[in-house]
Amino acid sequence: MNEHYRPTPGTPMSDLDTPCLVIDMDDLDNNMDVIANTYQGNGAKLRGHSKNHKTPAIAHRQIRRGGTVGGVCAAKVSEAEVMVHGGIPSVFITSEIVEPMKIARLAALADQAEMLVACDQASNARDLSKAAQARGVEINVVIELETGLRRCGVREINAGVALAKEISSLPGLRFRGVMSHQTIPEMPDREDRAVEAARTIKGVIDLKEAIESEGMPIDIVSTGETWSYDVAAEIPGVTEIQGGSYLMMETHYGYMTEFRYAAKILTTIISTPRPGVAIGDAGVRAVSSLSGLPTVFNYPGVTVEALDSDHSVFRVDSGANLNVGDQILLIPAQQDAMVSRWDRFIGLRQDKVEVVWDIQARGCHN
């Protein structure tokens, strides 16, 4: 959206064309600093997930701020291509890549940066090996263990050990370690998060130990996410945390108060058709409703009642005041889907434009 709109630095937020995707730079820096401070002196580091921001400039900012492995995760080969071409030196594709053309593209990237990829079957490992040999490169492979999402990953320890042996025997591949990904329901406290992280991550630690007992060294145990960014780092053996949502935040992580809502949609009220109702100029195409309706930021008594393609319907409680021309900030329930709708971030500091970043991996689905 707003394909050609690029405000100049110094423009006040009140003068921005809406709807637009904005980042509060102070909040963004706070979120990066939480990570840098958490992992300072810790054996585990963040490998930030670029699918959440899709922007090499932000990935570089994360790495410079500290607490990371010096690289990122990506969900797709096309996303990884944007990160590598944007100068990120290490990219871990946390999805299995099986289609021949995509494997060839992955091998081409391995000529330019350290490339890691998830794997859960021997046939895929053999295809990766053939592509690496044809290109004359080395592809780093990490075995994924399924730990509750019912998606990709080996299901049993024995299967993981057998796959590690297969990968280790194949030319062009370097077996690096194991990974897992998990979720947590509701809004837990820290003790609940620690218990659930220990329970779900135990399997990947068990797999690591089983593989090592067969004489195959492991240097990567990549697991954890925003909800477990701190507690997973305390589990012996974990080396990387795949956090992503913490960076810009969404309502589902509202219980993690150390992080701030950095990314929001700025919308303008265009109509007040009747008492208690106001209409904004941002709808589903701007903010997404993949995981529910957005929340209004710092405007007591005003809530989002509905979204259509290009409009939001606000309920305005008695005592709240909302007029045509007023600006509202919306916090998404799920931010990667929102970010994918936009061509650029507008970075604000103290309500003035500081920077504009192109979202270069927008629409990278392949």
Contents of the next structure:
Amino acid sequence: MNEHYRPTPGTPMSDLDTPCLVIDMDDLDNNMDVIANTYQGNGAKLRGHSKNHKTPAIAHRQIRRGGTVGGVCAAKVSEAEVMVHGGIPSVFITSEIVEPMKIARLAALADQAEMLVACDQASNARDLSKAAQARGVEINVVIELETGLRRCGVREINAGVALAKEISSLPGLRFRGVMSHQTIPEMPDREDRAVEAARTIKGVIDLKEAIESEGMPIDIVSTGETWSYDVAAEIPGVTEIQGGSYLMMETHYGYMTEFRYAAKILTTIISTPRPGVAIGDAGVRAVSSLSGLPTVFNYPGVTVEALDSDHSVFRVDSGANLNVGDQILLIPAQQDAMVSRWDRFIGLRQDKVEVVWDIQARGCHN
Amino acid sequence: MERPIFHPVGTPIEQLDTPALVIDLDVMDRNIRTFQSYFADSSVKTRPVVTSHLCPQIARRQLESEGTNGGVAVTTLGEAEVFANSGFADILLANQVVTASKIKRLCALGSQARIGIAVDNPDNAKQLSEGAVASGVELRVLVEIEAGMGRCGVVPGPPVVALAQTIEGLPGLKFDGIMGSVPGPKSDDDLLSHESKTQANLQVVLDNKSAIEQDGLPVGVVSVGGTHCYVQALQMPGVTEVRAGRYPLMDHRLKAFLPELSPAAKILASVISHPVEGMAVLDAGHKSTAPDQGRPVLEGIEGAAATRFSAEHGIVELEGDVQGRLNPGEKAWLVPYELGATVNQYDYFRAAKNGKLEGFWPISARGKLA
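Other form of same protein, the form predicted together with the partner chain, not the form predicted on its own:
The next block holds the full complex; its first chain is the one shown before.
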């Protein structure tokens, strides 16, 4: 961690050492308010995914501003620990937790907060039950249904119903409901997104109904993500939306213009070796190139041409002026790959430091 | 920070909490000895690029073995600070430092260690000179020459000579020589085409050495990098040091070009689901593998391949006889494609010997990008 680097509030952006990860606070608050307004008076609420920001302070900020169930999702047990220790009262781990060591950590957390976990196999449910009993806690279990991502999740409704019965019968576990996760190609039109959401989320609604028809009550149907945050909430039966990318934003979701690019990498030009070329001090280790190159924010005539480990190569059109020492902001193609490389967010309002947040769950892969 | 379970020394490696970045120390030590032995009887020495592993313990093992010039190279100022604070006495920051705030930080290091810095423009040289004079230190300056990377560096020729002369005349700076980085093998390069490209790029650097010396200025250091150019660099008189970083731990990208070295750093992952025949899901996704420049490679199971990485999940496809392998709770090994990017995602190496844990080694310079 860059322990020494914690700029004091009021520091102008131009004085920051780069590369660094900055958040525009006005944009962040805008994105949080879109969520608060969308779910106001709606049956479905957001359970924001903390894997995207890994920062309890940001989770609390969204919960305070509204639109949420009052808890978060997490991808990993260690990430969930950071959220629970950071005071989040309810955490849903949206991955299967199968190893004994991790199940023990999950059970320990269930002593301190409401813990929910995804499950797609009966043997795992039995392991969770044993750990919960041994510790005298209750673990809430949500069945994951596969709906297009081709990874975890039960594949068929019948298998889901059988698993629900198994979970319901196991001591120490409380069967809470079902979840699914799906992705789509770029789809700017809201009507198209509504049709796609209805199509992909139908499976998890069908599973909910099949389980309920067997006499098992369900209080959670968790699905949806940034692309479907509005349209999934309109599907009857959906109770929770798992969005995360909306907060920081990325060019991948650039068509969702109600959300603004809040998180960016601030980089400095360190060399202008030839006319038309400038070199920045942020590379793959700072920005990630996982889903494509980052995009230059608000600097006409300058584009990212390539990204090395620690350098970016900019093309500078004739007419654009870019000198050694100048700063450029980059917006990511995929924000959580970028955030996962940083220890700290520097929150800026009107280009001055307002707050510095430790990304406490950075590196929480376990 | 990572939040691993700190198992006791001696724990069998496959019992570690996952994902875990594990080093086989015997393989690493062998890689260090093998690679550095090429420099033992040569006037050319290697200067380890510690950016590749960011770990002072590994750097120490490199410097304790023969073949180095006793110094290390880093890419960022933050890394230079960590290594200076860890007692390294000769550090080359093989990159440009241009802002006033960072020049102050750089000069502050000058009282702790012998600091080298790359420069590619005269204004920057003047700023560094002012900073060094104000701090009462001397910075050793290498003129960076563009040698095929297409990023920083002076265009070869008269501008290089002029910049060297400028630096020589500035107080607080010592003109030490020149440096160039040459591109690594591209995916469509074979050994032969890589060799001829590398020789041509290195020759560009050496031509500039001659030009500066003809102008009356001695060039003490000709520093070239990285690991992939060492064979050619050793054969070309005039080169004094090879900056090389990936050889101790290796990665999949470099394997074809350095077959005598073996990957020593691998990611241990666990299977969390085996939802259908022929497919297993690992707990290592792109956040724990950094596949930006290429996917890590699943090791040890013929017919199994890691084919997709989402944020938190890695997907393994299993064909033929191994369709039923890799069930929940079982372990799998992934060899990183690009070492530096992977190391950047972890806070600790799990050091291992003979399959047992030797300790948690902090990746102290992780995340020091500024």
